[in-house]
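Encoded as C-alpha coordinates, the following chain is the form predicted alone, with no partner shown.
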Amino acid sequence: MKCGGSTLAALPGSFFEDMKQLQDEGIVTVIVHGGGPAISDTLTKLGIETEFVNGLRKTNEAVLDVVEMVLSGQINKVIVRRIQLTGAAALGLSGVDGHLIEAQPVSNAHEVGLVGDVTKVNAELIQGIVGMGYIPVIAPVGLGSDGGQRYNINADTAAGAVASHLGVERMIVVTDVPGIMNGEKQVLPVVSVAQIEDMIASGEIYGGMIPKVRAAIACIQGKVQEVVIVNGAEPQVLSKALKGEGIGTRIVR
(Lines of atoms letter the chains of each structure in order from A and count residues from 1; the text may use other names and numbers.)
(Lines give C-alpha, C1' and ligand atoms only; values in the text may rest on other atoms or scores of the structure.)
Protein backbone atom coordinates (compact mmCIF):
# COMPACT_ATOMS: atom_id res chain seq x y z
CA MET A 1 0.00 0.00 0.00
CA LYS A 2 1.22 3.47 -0.85
CA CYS A 3 -0.06 6.44 1.07
CA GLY A 4 0.89 10.09 1.09
CA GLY A 5 1.85 11.57 4.44
CA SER A 6 -0.83 14.27 4.30
CA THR A 7 -3.48 11.69 3.31
CA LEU A 8 -2.52 9.44 6.24
CA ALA A 9 -2.76 12.32 8.68
CA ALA A 10 -6.41 12.86 7.67
CA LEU A 11 -7.48 9.20 7.74
CA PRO A 12 -10.10 8.13 10.30
CA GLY A 13 -9.24 5.58 13.00
CA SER A 14 -11.53 3.08 11.24
CA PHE A 15 -9.00 2.85 8.38
CA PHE A 16 -6.40 1.44 10.78
CA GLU A 17 -9.02 -0.79 12.44
CA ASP A 18 -9.69 -2.26 9.00
CA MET A 19 -5.95 -2.94 8.61
CA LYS A 20 -5.95 -4.73 11.98
CA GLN A 21 -8.98 -6.80 10.90
CA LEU A 22 -7.16 -7.85 7.72
CA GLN A 23 -4.08 -8.82 9.73
CA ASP A 24 -6.30 -10.98 11.97
CA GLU A 25 -7.53 -12.69 8.79
CA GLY A 26 -3.95 -13.37 7.69
CA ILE A 27 -3.62 -10.51 5.19
CA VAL A 28 -0.71 -8.24 6.08
CA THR A 29 -0.36 -4.72 4.71
CA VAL A 30 3.10 -3.46 3.80
CA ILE A 31 3.03 0.35 3.82
CA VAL A 32 5.30 2.72 1.91
CA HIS A 33 4.51 6.34 2.75
CA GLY A 34 5.38 9.78 1.46
CA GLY A 35 5.35 13.17 3.13
CA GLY A 36 5.96 15.90 0.57
CA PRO A 37 3.85 18.69 2.13
CA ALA A 38 5.37 18.13 5.61
CA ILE A 39 8.89 18.20 4.12
CA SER A 40 8.13 21.47 2.29
CA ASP A 41 6.66 22.95 5.47
CA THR A 42 9.73 22.06 7.56
CA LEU A 43 12.15 23.32 4.89
CA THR A 44 10.29 26.67 4.85
CA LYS A 45 10.48 26.93 8.66
CA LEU A 46 14.23 26.27 8.49
CA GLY A 47 14.72 28.80 5.67
CA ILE A 48 15.97 26.18 3.21
CA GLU A 49 14.87 26.75 -0.35
CA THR A 50 13.69 23.83 -2.46
CA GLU A 51 12.42 23.54 -6.00
CA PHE A 52 10.87 20.82 -8.13
CA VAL A 53 12.01 19.55 -11.53
CA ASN A 54 9.33 17.47 -13.31
CA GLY A 55 7.74 16.56 -10.00
CA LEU A 56 10.99 15.56 -8.25
CA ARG A 57 12.30 17.64 -5.36
CA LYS A 58 15.75 19.09 -6.01
CA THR A 59 17.78 17.51 -3.21
CA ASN A 60 21.16 18.41 -1.72
CA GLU A 61 22.58 17.18 1.61
CA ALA A 62 20.81 19.94 3.59
CA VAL A 63 17.45 19.09 2.02
CA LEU A 64 18.17 15.37 2.50
CA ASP A 65 18.71 15.89 6.24
CA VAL A 66 15.19 17.36 6.45
CA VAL A 67 13.69 14.67 4.18
CA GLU A 68 15.12 11.94 6.42
CA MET A 69 14.09 13.73 9.62
CA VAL A 70 10.48 14.27 8.50
CA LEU A 71 9.91 10.93 6.72
CA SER A 72 11.86 8.48 8.88
CA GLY A 73 11.29 10.35 12.13
CA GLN A 74 8.04 12.26 12.30
CA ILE A 75 5.63 10.74 9.74
CA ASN A 76 6.84 7.15 10.05
CA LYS A 77 6.29 7.15 13.81
CA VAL A 78 2.85 8.79 13.57
CA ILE A 79 1.72 5.92 11.31
CA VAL A 80 3.23 3.29 13.62
CA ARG A 81 1.48 4.83 16.64
CA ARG A 82 -1.89 4.96 14.87
CA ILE A 83 -1.65 1.31 13.83
CA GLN A 84 -0.62 0.24 17.32
CA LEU A 85 -3.61 2.05 18.87
CA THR A 86 -5.79 -0.63 17.20
CA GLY A 87 -3.91 -3.40 19.00
CA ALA A 88 -1.98 -4.39 15.88
CA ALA A 89 1.82 -4.45 15.92
CA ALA A 90 3.76 -2.20 13.53
CA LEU A 91 7.46 -1.66 12.88
CA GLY A 92 8.69 1.56 11.29
CA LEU A 93 11.86 1.64 9.24
CA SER A 94 13.40 3.48 6.33
CA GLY A 95 15.19 2.20 3.26
CA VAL A 96 18.46 2.81 5.13
CA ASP A 97 17.73 0.15 7.79
CA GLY A 98 19.21 -3.22 6.94
CA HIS A 99 19.99 -1.94 3.42
CA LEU A 100 16.25 -2.26 2.83
CA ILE A 101 16.23 -0.05 -0.30
CA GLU A 102 19.33 0.33 -2.46
CA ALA A 103 19.35 3.12 -5.02
CA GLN A 104 21.39 4.77 -7.72
CA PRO A 105 21.20 8.38 -8.92
CA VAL A 106 18.29 9.12 -11.28
CA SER A 107 19.19 9.76 -14.92
CA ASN A 108 18.72 13.53 -14.50
CA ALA A 109 20.73 13.73 -11.26
CA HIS A 110 22.58 16.73 -12.71
CA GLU A 111 19.25 18.59 -12.43
CA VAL A 112 17.74 17.17 -9.23
CA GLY A 113 20.75 16.15 -7.13
CA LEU A 114 20.49 13.33 -4.59
CA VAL A 115 17.31 11.69 -5.88
CA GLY A 116 17.47 7.93 -6.35
CA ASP A 117 16.02 5.16 -8.49
CA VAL A 118 15.57 1.83 -6.68
CA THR A 119 18.00 -0.89 -7.78
CA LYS A 120 17.37 -3.47 -5.05
CA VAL A 121 14.93 -4.17 -2.21
CA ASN A 122 15.76 -6.47 0.71
CA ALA A 123 12.50 -8.41 0.45
CA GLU A 124 13.71 -11.04 2.96
CA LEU A 125 13.89 -8.37 5.66
CA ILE A 126 10.29 -7.29 4.98
CA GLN A 127 9.12 -10.93 4.94
CA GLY A 128 10.96 -11.52 8.23
CA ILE A 129 9.19 -8.56 9.86
CA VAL A 130 5.82 -9.81 8.56
CA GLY A 131 6.69 -13.31 9.79
CA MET A 132 7.17 -11.93 13.30
CA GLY A 133 3.65 -10.48 13.21
CA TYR A 134 4.46 -6.83 12.49
CA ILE A 135 3.05 -4.50 9.82
CA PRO A 136 6.10 -2.89 8.11
CA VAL A 137 5.90 0.90 7.65
CA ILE A 138 8.60 2.07 5.24
CA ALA A 139 9.96 5.59 4.66
CA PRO A 140 11.40 6.02 1.12
CA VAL A 141 14.99 7.03 1.88
CA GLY A 142 17.53 4.75 0.18
CA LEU A 143 21.24 3.97 0.27
CA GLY A 144 23.77 3.72 -2.54
CA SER A 145 25.46 0.35 -3.10
CA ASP A 146 28.48 1.61 -1.10
CA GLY A 147 26.20 2.08 1.94
CA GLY A 148 27.44 5.63 2.45
CA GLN A 149 25.33 7.92 0.25
CA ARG A 150 21.65 8.49 1.05
CA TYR A 151 19.05 9.18 -1.63
CA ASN A 152 15.64 10.82 -1.56
CA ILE A 153 13.29 8.42 -3.39
CA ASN A 154 9.88 9.36 -4.76
CA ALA A 155 7.35 7.47 -2.60
CA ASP A 156 5.42 6.12 -5.60
CA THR A 157 8.57 4.80 -7.25
CA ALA A 158 9.67 3.23 -3.94
CA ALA A 159 6.24 1.65 -3.35
CA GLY A 160 6.16 0.12 -6.83
CA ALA A 161 9.66 -1.29 -6.40
CA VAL A 162 8.91 -2.73 -2.94
CA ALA A 163 5.68 -4.34 -4.24
CA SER A 164 7.47 -5.80 -7.25
CA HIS A 165 10.39 -7.21 -5.24
CA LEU A 166 7.93 -8.75 -2.78
CA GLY A 167 6.22 -10.38 -5.75
CA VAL A 168 2.73 -9.00 -5.07
CA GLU A 169 0.45 -8.50 -8.04
CA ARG A 170 -1.79 -5.79 -6.61
CA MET A 171 -1.01 -2.52 -4.97
CA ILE A 172 -3.43 -0.12 -3.28
CA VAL A 173 -2.81 3.62 -3.55
CA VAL A 174 -4.68 5.45 -0.79
CA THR A 175 -5.63 9.02 -1.72
CA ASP A 176 -8.30 11.61 -0.91
CA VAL A 177 -10.30 10.95 -4.11
CA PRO A 178 -12.72 8.07 -4.84
CA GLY A 179 -10.86 7.05 -8.00
CA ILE A 180 -10.36 8.26 -11.56
CA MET A 181 -13.42 10.09 -12.81
CA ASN A 182 -14.68 10.72 -16.32
CA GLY A 183 -16.16 13.97 -17.64
CA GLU A 184 -19.50 13.17 -15.97
CA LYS A 185 -17.76 12.86 -12.58
CA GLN A 186 -18.42 9.11 -12.47
CA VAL A 187 -15.71 6.85 -11.07
CA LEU A 188 -14.24 4.55 -13.73
CA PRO A 189 -14.08 1.00 -12.31
CA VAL A 190 -11.25 -0.21 -14.61
CA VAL A 191 -8.88 1.71 -16.84
CA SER A 192 -5.72 0.71 -18.71
CA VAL A 193 -2.44 2.63 -18.76
CA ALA A 194 -3.01 3.46 -22.46
CA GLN A 195 -6.52 4.82 -21.72
CA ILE A 196 -5.10 7.04 -18.98
CA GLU A 197 -2.56 8.55 -21.38
CA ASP A 198 -5.40 9.26 -23.83
CA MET A 199 -7.51 10.86 -21.08
CA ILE A 200 -4.63 13.12 -20.02
CA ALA A 201 -4.04 14.11 -23.67
CA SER A 202 -7.75 14.89 -24.19
CA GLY A 203 -7.98 16.88 -20.94
CA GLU A 204 -10.47 14.47 -19.34
CA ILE A 205 -7.94 13.88 -16.55
CA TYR A 206 -6.60 17.27 -15.50
CA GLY A 207 -5.08 19.34 -12.69
CA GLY A 208 -4.15 17.63 -9.45
CA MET A 209 -5.41 14.26 -10.69
CA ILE A 210 -2.61 13.99 -13.27
CA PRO A 211 0.23 13.49 -10.73
CA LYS A 212 -1.92 11.04 -8.73
CA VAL A 213 -2.58 8.94 -11.82
CA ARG A 214 0.98 9.13 -13.10
CA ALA A 215 2.15 8.08 -9.63
CA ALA A 216 -0.16 5.06 -9.72
CA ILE A 217 1.17 4.12 -13.17
CA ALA A 218 4.73 4.35 -11.78
CA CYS A 219 3.74 1.61 -9.29
CA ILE A 220 2.94 -0.82 -12.13
CA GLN A 221 6.38 -2.31 -12.57
CA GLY A 222 7.92 -5.76 -12.40
CA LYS A 223 5.40 -8.25 -11.02
CA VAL A 224 2.77 -5.64 -10.12
CA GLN A 225 -0.13 -6.14 -12.56
CA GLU A 226 -2.65 -3.67 -11.20
CA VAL A 227 -2.97 -0.68 -8.93
CA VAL A 228 -6.20 0.26 -7.17
CA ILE A 229 -6.77 3.96 -6.39
CA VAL A 230 -9.12 4.39 -3.44
CA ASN A 231 -10.30 7.08 -1.02
CA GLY A 232 -8.93 6.18 2.43
CA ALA A 233 -11.88 7.85 4.16
CA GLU A 234 -14.36 5.27 2.81
CA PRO A 235 -15.46 2.72 5.45
CA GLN A 236 -13.57 -0.61 5.26
CA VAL A 237 -11.86 0.58 2.10
CA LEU A 238 -8.95 -1.90 2.27
CA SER A 239 -11.19 -4.92 2.85
CA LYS A 240 -13.48 -3.87 0.00
CA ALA A 241 -10.56 -3.28 -2.38
CA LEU A 242 -9.03 -6.68 -1.59
CA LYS A 243 -12.32 -8.53 -1.87
CA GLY A 244 -12.97 -6.95 -5.27
CA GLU A 245 -16.10 -5.09 -4.21
CA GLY A 246 -15.85 -2.59 -7.04
CA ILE A 247 -14.44 0.27 -5.00
CA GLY A 248 -12.15 2.90 -6.51
CA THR A 249 -10.44 2.54 -9.89
CA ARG A 250 -8.35 -0.44 -10.96
CA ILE A 251 -5.50 0.56 -13.26
CA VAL A 252 -4.36 -2.43 -15.29
CA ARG A 253 -1.49 -2.95 -17.68
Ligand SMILES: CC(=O)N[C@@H](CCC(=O)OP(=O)(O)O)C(=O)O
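Same protein, different condition: the form predicted alone was shown, now please give the form predicted together with the ligand.
A lone chain is what you will see next.
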Protein backbone atom coordinates (compact mmCIF):
# COMPACT_ATOMS: atom_id res chain seq x y z
CA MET A 1 0.00 0.00 0.00
CA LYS A 2 1.10 3.54 -0.68
CA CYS A 3 -0.15 6.14 1.82
CA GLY A 4 0.07 9.64 0.40
CA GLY A 5 1.12 12.66 2.41
CA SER A 6 -2.01 14.40 1.10
CA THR A 7 -4.25 12.14 3.15
CA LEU A 8 -2.24 11.01 6.20
CA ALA A 9 -3.66 13.58 8.61
CA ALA A 10 -7.21 12.80 7.41
CA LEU A 11 -6.96 9.02 7.86
CA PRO A 12 -9.50 8.01 10.52
CA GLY A 13 -8.61 5.49 13.25
CA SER A 14 -10.99 3.10 11.48
CA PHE A 15 -8.58 2.99 8.52
CA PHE A 16 -5.96 1.35 10.73
CA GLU A 17 -8.60 -0.84 12.46
CA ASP A 18 -9.56 -2.09 8.99
CA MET A 19 -5.89 -2.90 8.31
CA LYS A 20 -5.64 -4.83 11.60
CA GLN A 21 -8.83 -6.77 10.73
CA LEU A 22 -7.34 -7.72 7.33
CA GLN A 23 -4.11 -8.80 9.02
CA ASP A 24 -6.15 -11.01 11.38
CA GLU A 25 -7.74 -12.57 8.27
CA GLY A 26 -4.27 -13.44 6.97
CA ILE A 27 -3.77 -10.60 4.50
CA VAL A 28 -0.20 -9.28 4.57
CA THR A 29 0.22 -5.52 4.39
CA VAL A 30 3.37 -3.59 3.51
CA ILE A 31 3.23 0.20 3.65
CA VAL A 32 5.32 2.73 1.74
CA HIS A 33 4.40 6.28 2.72
CA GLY A 34 4.84 9.81 1.41
CA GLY A 35 4.84 13.09 3.24
CA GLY A 36 5.35 15.73 0.56
CA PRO A 37 3.18 18.43 2.24
CA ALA A 38 4.93 17.96 5.63
CA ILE A 39 8.36 18.19 3.94
CA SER A 40 7.31 21.42 2.20
CA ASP A 41 6.01 22.88 5.52
CA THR A 42 9.28 22.15 7.32
CA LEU A 43 11.41 23.48 4.45
CA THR A 44 9.37 26.70 4.53
CA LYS A 45 9.76 27.02 8.32
CA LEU A 46 13.52 26.61 7.90
CA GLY A 47 13.60 29.18 5.12
CA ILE A 48 14.78 26.66 2.51
CA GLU A 49 13.29 27.19 -0.94
CA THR A 50 11.58 24.22 -2.53
CA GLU A 51 10.54 23.58 -6.11
CA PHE A 52 9.08 20.68 -8.12
CA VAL A 53 10.08 19.73 -11.67
CA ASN A 54 7.51 17.39 -13.29
CA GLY A 55 6.30 16.22 -9.87
CA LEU A 56 9.80 15.61 -8.43
CA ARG A 57 11.23 17.81 -5.69
CA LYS A 58 14.52 19.52 -6.60
CA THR A 59 16.78 18.01 -3.95
CA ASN A 60 20.22 19.06 -2.69
CA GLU A 61 21.96 17.89 0.53
CA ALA A 62 20.18 20.53 2.66
CA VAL A 63 16.76 19.50 1.28
CA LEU A 64 17.68 15.83 1.68
CA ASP A 65 18.42 16.36 5.39
CA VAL A 66 14.89 17.71 5.82
CA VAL A 67 13.32 14.99 3.62
CA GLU A 68 14.97 12.29 5.72
CA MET A 69 14.12 13.99 9.03
CA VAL A 70 10.45 14.45 8.15
CA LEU A 71 9.86 11.11 6.38
CA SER A 72 11.92 8.75 8.56
CA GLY A 73 11.67 10.68 11.81
CA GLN A 74 8.20 12.21 11.87
CA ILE A 75 5.74 10.70 9.39
CA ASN A 76 7.07 7.13 9.67
CA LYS A 77 6.66 7.15 13.46
CA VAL A 78 3.16 8.65 13.34
CA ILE A 79 2.05 5.74 11.12
CA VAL A 80 3.80 3.14 13.30
CA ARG A 81 2.15 4.55 16.43
CA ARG A 82 -1.30 4.65 14.82
CA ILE A 83 -1.01 1.01 13.71
CA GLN A 84 0.22 -0.05 17.15
CA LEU A 85 -2.82 1.64 18.76
CA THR A 86 -5.01 -0.98 17.06
CA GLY A 87 -3.04 -3.79 18.72
CA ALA A 88 -1.23 -4.74 15.49
CA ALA A 89 2.57 -4.80 15.33
CA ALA A 90 4.43 -2.37 13.07
CA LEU A 91 8.09 -1.73 12.35
CA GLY A 92 9.24 1.52 10.76
CA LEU A 93 12.29 1.84 8.55
CA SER A 94 13.49 3.71 5.50
CA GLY A 95 15.12 2.49 2.32
CA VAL A 96 18.46 3.19 4.04
CA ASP A 97 17.96 0.56 6.76
CA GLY A 98 19.36 -2.82 5.79
CA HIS A 99 19.94 -1.44 2.27
CA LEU A 100 16.19 -1.88 1.82
CA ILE A 101 15.96 0.34 -1.29
CA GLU A 102 18.94 0.78 -3.61
CA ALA A 103 18.72 3.73 -5.98
CA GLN A 104 20.52 5.47 -8.81
CA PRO A 105 20.19 9.07 -9.96
CA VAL A 106 17.11 9.72 -12.13
CA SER A 107 17.74 10.43 -15.82
CA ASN A 108 17.04 14.16 -15.32
CA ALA A 109 19.33 14.48 -12.27
CA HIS A 110 20.85 17.59 -13.87
CA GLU A 111 17.44 19.24 -13.26
CA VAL A 112 16.29 17.73 -9.95
CA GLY A 113 19.51 16.84 -8.12
CA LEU A 114 19.62 14.01 -5.58
CA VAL A 115 16.45 12.23 -6.67
CA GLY A 116 16.63 8.49 -7.20
CA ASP A 117 15.06 5.71 -9.20
CA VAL A 118 14.89 2.31 -7.54
CA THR A 119 17.37 -0.30 -8.79
CA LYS A 120 16.99 -2.98 -6.11
CA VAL A 121 14.73 -3.84 -3.16
CA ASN A 122 15.84 -6.09 -0.29
CA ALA A 123 12.69 -8.23 -0.48
CA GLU A 124 14.12 -10.82 1.96
CA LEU A 125 14.29 -8.18 4.68
CA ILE A 126 10.64 -7.21 4.11
CA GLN A 127 9.62 -10.87 4.09
CA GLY A 128 11.58 -11.42 7.33
CA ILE A 129 9.80 -8.52 9.05
CA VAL A 130 6.43 -9.80 7.81
CA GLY A 131 7.37 -13.30 8.99
CA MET A 132 7.87 -11.94 12.51
CA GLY A 133 4.32 -10.57 12.45
CA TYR A 134 5.16 -6.89 11.91
CA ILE A 135 3.65 -4.59 9.29
CA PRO A 136 6.67 -2.94 7.59
CA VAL A 137 6.28 0.86 7.29
CA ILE A 138 8.79 2.19 4.75
CA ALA A 139 9.96 5.78 4.14
CA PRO A 140 11.11 6.38 0.54
CA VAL A 141 14.73 7.40 1.06
CA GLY A 142 17.16 5.19 -0.91
CA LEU A 143 20.88 4.48 -0.91
CA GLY A 144 23.27 4.32 -3.85
CA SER A 145 24.96 0.98 -4.55
CA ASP A 146 28.13 2.17 -2.75
CA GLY A 147 26.02 2.79 0.36
CA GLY A 148 27.34 6.34 0.71
CA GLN A 149 24.85 8.55 -1.12
CA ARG A 150 21.22 9.04 -0.08
CA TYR A 151 18.48 9.75 -2.63
CA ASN A 152 15.03 11.29 -2.33
CA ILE A 153 12.55 8.96 -4.07
CA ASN A 154 9.00 9.85 -5.01
CA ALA A 155 6.82 7.72 -2.72
CA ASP A 156 4.60 6.41 -5.56
CA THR A 157 7.71 5.29 -7.46
CA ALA A 158 9.14 3.62 -4.34
CA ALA A 159 5.83 1.87 -3.56
CA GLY A 160 5.52 0.56 -7.12
CA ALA A 161 9.07 -0.80 -7.03
CA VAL A 162 8.51 -2.48 -3.65
CA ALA A 163 5.26 -4.02 -4.94
CA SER A 164 7.03 -5.32 -8.07
CA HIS A 165 10.02 -6.75 -6.22
CA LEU A 166 7.78 -8.47 -3.66
CA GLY A 167 5.54 -9.76 -6.46
CA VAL A 168 2.37 -8.78 -4.57
CA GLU A 169 -1.07 -9.36 -6.04
CA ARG A 170 -2.31 -5.82 -5.61
CA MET A 171 -1.06 -2.34 -4.81
CA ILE A 172 -3.50 0.04 -3.15
CA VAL A 173 -2.70 3.73 -3.53
CA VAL A 174 -4.35 5.73 -0.75
CA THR A 175 -4.73 9.41 -1.57
CA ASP A 176 -7.07 12.41 -1.16
CA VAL A 177 -9.31 11.88 -4.19
CA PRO A 178 -11.83 9.04 -4.74
CA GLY A 179 -9.97 7.73 -7.80
CA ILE A 180 -8.97 8.87 -11.27
CA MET A 181 -11.50 11.39 -12.50
CA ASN A 182 -12.31 12.38 -16.06
CA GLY A 183 -12.83 15.95 -17.30
CA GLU A 184 -16.40 15.91 -15.87
CA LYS A 185 -15.06 14.96 -12.40
CA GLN A 186 -16.59 11.48 -12.63
CA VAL A 187 -14.54 8.71 -11.02
CA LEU A 188 -13.59 6.02 -13.54
CA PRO A 189 -14.05 2.53 -12.01
CA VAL A 190 -11.48 0.89 -14.32
CA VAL A 191 -8.79 2.34 -16.58
CA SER A 192 -6.36 0.65 -18.94
CA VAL A 193 -2.78 1.63 -19.73
CA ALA A 194 -3.86 2.99 -23.15
CA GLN A 195 -6.57 5.19 -21.56
CA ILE A 196 -4.05 6.57 -19.06
CA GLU A 197 -1.65 7.61 -21.80
CA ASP A 198 -4.52 9.44 -23.55
CA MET A 199 -5.58 11.15 -20.31
CA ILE A 200 -2.02 12.36 -19.62
CA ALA A 201 -1.75 13.66 -23.19
CA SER A 202 -5.11 15.51 -22.87
CA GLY A 203 -4.22 16.97 -19.46
CA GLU A 204 -7.06 15.12 -17.64
CA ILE A 205 -4.37 13.42 -15.53
CA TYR A 206 -1.87 15.95 -14.20
CA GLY A 207 0.38 16.83 -11.24
CA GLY A 208 0.56 14.34 -8.37
CA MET A 209 -1.58 11.79 -10.24
CA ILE A 210 1.13 11.34 -12.89
CA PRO A 211 3.72 9.54 -10.71
CA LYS A 212 0.90 7.31 -9.37
CA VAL A 213 -0.25 6.15 -12.79
CA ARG A 214 3.36 5.81 -14.03
CA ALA A 215 4.19 3.63 -11.01
CA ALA A 216 1.00 1.64 -11.60
CA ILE A 217 1.84 1.05 -15.27
CA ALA A 218 5.38 -0.07 -14.34
CA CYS A 219 4.15 -2.53 -11.76
CA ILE A 220 1.33 -4.16 -13.70
CA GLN A 221 3.82 -5.16 -16.42
CA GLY A 222 5.07 -7.78 -13.94
CA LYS A 223 3.40 -9.96 -11.30
CA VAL A 224 1.18 -7.27 -9.81
CA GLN A 225 -2.32 -7.85 -11.18
CA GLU A 226 -3.94 -4.54 -10.39
CA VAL A 227 -3.42 -1.17 -8.77
CA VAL A 228 -6.37 0.45 -6.99
CA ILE A 229 -6.46 4.19 -6.27
CA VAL A 230 -8.74 5.10 -3.34
CA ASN A 231 -9.55 7.95 -0.97
CA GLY A 232 -8.27 7.13 2.54
CA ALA A 233 -10.96 9.22 4.22
CA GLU A 234 -13.79 6.95 3.00
CA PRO A 235 -14.90 4.19 5.39
CA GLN A 236 -13.18 0.79 5.11
CA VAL A 237 -11.47 1.53 1.81
CA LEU A 238 -8.89 -1.21 2.25
CA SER A 239 -11.27 -4.10 2.73
CA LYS A 240 -13.58 -2.76 0.02
CA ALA A 241 -10.66 -2.46 -2.43
CA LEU A 242 -9.51 -5.99 -1.62
CA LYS A 243 -12.97 -7.50 -1.88
CA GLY A 244 -13.56 -5.85 -5.27
CA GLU A 245 -16.49 -3.77 -3.97
CA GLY A 246 -16.32 -1.20 -6.76
CA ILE A 247 -14.44 1.48 -4.88
CA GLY A 248 -11.93 3.89 -6.39
CA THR A 249 -10.22 3.29 -9.74
CA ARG A 250 -8.69 -0.04 -10.75
CA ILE A 251 -5.78 0.14 -13.17
CA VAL A 252 -5.49 -3.03 -15.20
CA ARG A 253 -3.34 -4.22 -18.10
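If you're wondering where the values come from, they're calculated on a predicted model, not measured in any experiment. Positions refer to the first chain, counted from 1. Superpose the two forms; the largest set of C-alphas matching within 1.5 Å is the rigid core.
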query	finding
Threshold 2 Å Cα movement between the two forms for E68, core superposed	no
Rigid core fit then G222 CA moved by 2 Å or more between the two forms	yes
